[in-house]
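The chain below stands alone and is given as structure tokens, in the form predicted alone.
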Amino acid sequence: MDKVFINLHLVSMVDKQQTGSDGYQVLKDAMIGVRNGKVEYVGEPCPSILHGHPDIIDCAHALVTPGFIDCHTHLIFAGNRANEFEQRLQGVPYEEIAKQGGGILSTVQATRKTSEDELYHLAIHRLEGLKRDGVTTIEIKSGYGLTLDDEIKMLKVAKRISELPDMKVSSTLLAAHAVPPEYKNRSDEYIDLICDTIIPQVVKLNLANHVDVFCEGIGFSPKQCERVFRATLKHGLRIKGHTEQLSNLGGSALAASMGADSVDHIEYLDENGVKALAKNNTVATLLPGAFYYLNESKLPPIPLLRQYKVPMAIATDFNPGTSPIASLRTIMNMACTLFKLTPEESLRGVTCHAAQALGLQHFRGKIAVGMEADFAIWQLDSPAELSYRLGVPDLIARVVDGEIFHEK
């Protein structure tokens, strides 16, 4: 083996069915062996492995979890929308701000004017906050360009970020984020552009893993989203959805029926929608940061998701308008305090269930033989502390493909 991590308290997140015990429970004084960036051994100390003279890393009884996965972000953009934050606090609804030219379209204007290099440096700065919270994989969406060239510009920035040695990226085309101003009152024509031009070109350049849509009254209708999904599947990409955030249009059930890896927001999801997720093994991604910033009162249907055993992921939804939070641990705390998740559900939401939301469950999100060696090493006594305490620099190091990255 290349490396062996010893004297660690392991939270593997491996399913109970596979281990005979709950994956949330801590395996004391465990050992992890790594070869060529993959986990080759997990369990109690094994002298025969140590006698092979690998590079031994003594974790000094630190807590070790899978590397965290932020499975829904809008990391790449220019400008900010602090003025809209003020407006909302003065009672102006989000939908009204959007109709006045604010919201997504104000960020579109700023992003279109900004070079690829500048967008890259802005995103790298924001990424530091997520790294400090143990994130080793991040999903990054486009959606603030809304032209062929500007969507590709954003996805090229995401590709550059993916070349960093200490961060993995899953890229998502979100051209169906809003109707661009030049297509006002011609949204069907814009959907034509997405299906006939943008998706094929993004596939040709190999710039995205998923295609996402905003299925909402201020976004796109279920019929329009279905057209985007069909074009996506035709070109071999996977699908996701921003659905049921502000109303119940049935977008979640539609996306699930077409094989979506996840549907995100889902505050207005009903029981039929939850059943569709369960039937199609689609993850429900909860975004408490947007719920908090928009001062919403409609909670996602957590009891129904539990009842039907739908996996729940948690993500920052980092964006300039409704969730400018580059801290996944803050989001974990919000999921517990606002949505009443347990700390265990919260931890699953940023590890194994977040991996499934990106179609990566066979590679990341757990510490098990054959998985990619992505860990977070914490100066903590129990995994519940990950959702409990905010602001204290508890992270010792991140491990990505077996390589150790100490925090500043």
Given for the second form:
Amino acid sequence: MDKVFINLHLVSMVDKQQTGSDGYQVLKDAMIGVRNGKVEYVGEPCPSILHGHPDIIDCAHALVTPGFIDCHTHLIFAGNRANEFEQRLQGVPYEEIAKQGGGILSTVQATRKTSEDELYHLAIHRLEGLKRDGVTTIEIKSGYGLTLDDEIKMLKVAKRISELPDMKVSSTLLAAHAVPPEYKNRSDEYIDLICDTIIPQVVKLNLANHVDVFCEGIGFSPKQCERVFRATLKHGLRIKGHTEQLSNLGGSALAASMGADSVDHIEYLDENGVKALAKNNTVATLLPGAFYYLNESKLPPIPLLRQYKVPMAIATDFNPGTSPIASLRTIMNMACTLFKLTPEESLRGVTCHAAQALGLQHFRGKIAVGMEADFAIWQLDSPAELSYRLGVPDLIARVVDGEIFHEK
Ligand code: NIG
Ligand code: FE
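Coords for the form predicted in complex with N-(iminomethyl)-L-glutamic acid (NIG), given the form predicted alone:
Whole complex next, starting from this chain.
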């Protein structure tokens, strides 16, 4: 074994049935052994492994969770939209701002003008907030380029971020985020461009795992989204969707029926939609930051999601318009206060369920033998504190593929 972590309070997120301990399954004074970036041992301290081992890390009774996974972000963009924040505070709705050419399209303008290098530096700076909250995997979407070259530029930035030793990236093509100005009133032709040119090229360059859409009145119709999904599946990528955020168009059920790993936002999802998620094992990704910034009052159907046992992930949705919050722990807290998730559900939402939202549940999101050795080590007594306290630097270190990255 390369490294052994001892004296830790383990929150493995492995199912209750397998461990028989309490709701969070805290295993006190546990030990984790790592080899070649994977977990090789987890459980009670094992004297035969410890005896004479050259690399023992004493965690001094710290709490150890899986590395957090932020499974929905728009980390890469230029500019900011504080002016729209001010407009919205004066009562102008998000949809109205979008229709006037602001919103997503104003970030598109700024992003198109910005070089790959500059976008990279902007994104790296924002990433610091997420690292401080124990994030070891981040999903990053394109969607502020909306031309072949600009979408590829964004995905190349995501690729560069994935080369950092301490952050794993899952990249998503979101060309179907808004109708670009040059395709105004010709949105079907833009969908042709996405299906016939952008998706094949992104696949050829191996720049994304998923393709996402914005299925909404100010985005694309279910019919258009279905065309994007078909083209995606034909090229062997996986699908997900921004669905039922502002209205109920049936995008979630459509995406689920086509095998989506997740549908995201879903404030307006109805019971039939929830059933479709359950039937297709699609994760419901909740984004309380966007709910909060848009001053939304319609809650996602959380009691129904529980009733039908749909896994719930939560994520920052970090973006310049609806969720400028680069803190996953703030989002965990909001999931509890605004959506009434329990702190345990919120922890699942950023670990095992977030992994499933990215199709990575067999590799990340739990601490178990054979999984990737990605952990967050916290100076905390109990896991509920992760959702409870804001702003205190509780993180001691992150571990990515068995390598330790210290925060303090
Ligand atoms: O997840 N809903 C669409 N997309 C983003 C918002 C992007 C923006 O406003 O720039 C979201 O909320
Ligand atoms: Fe989003």
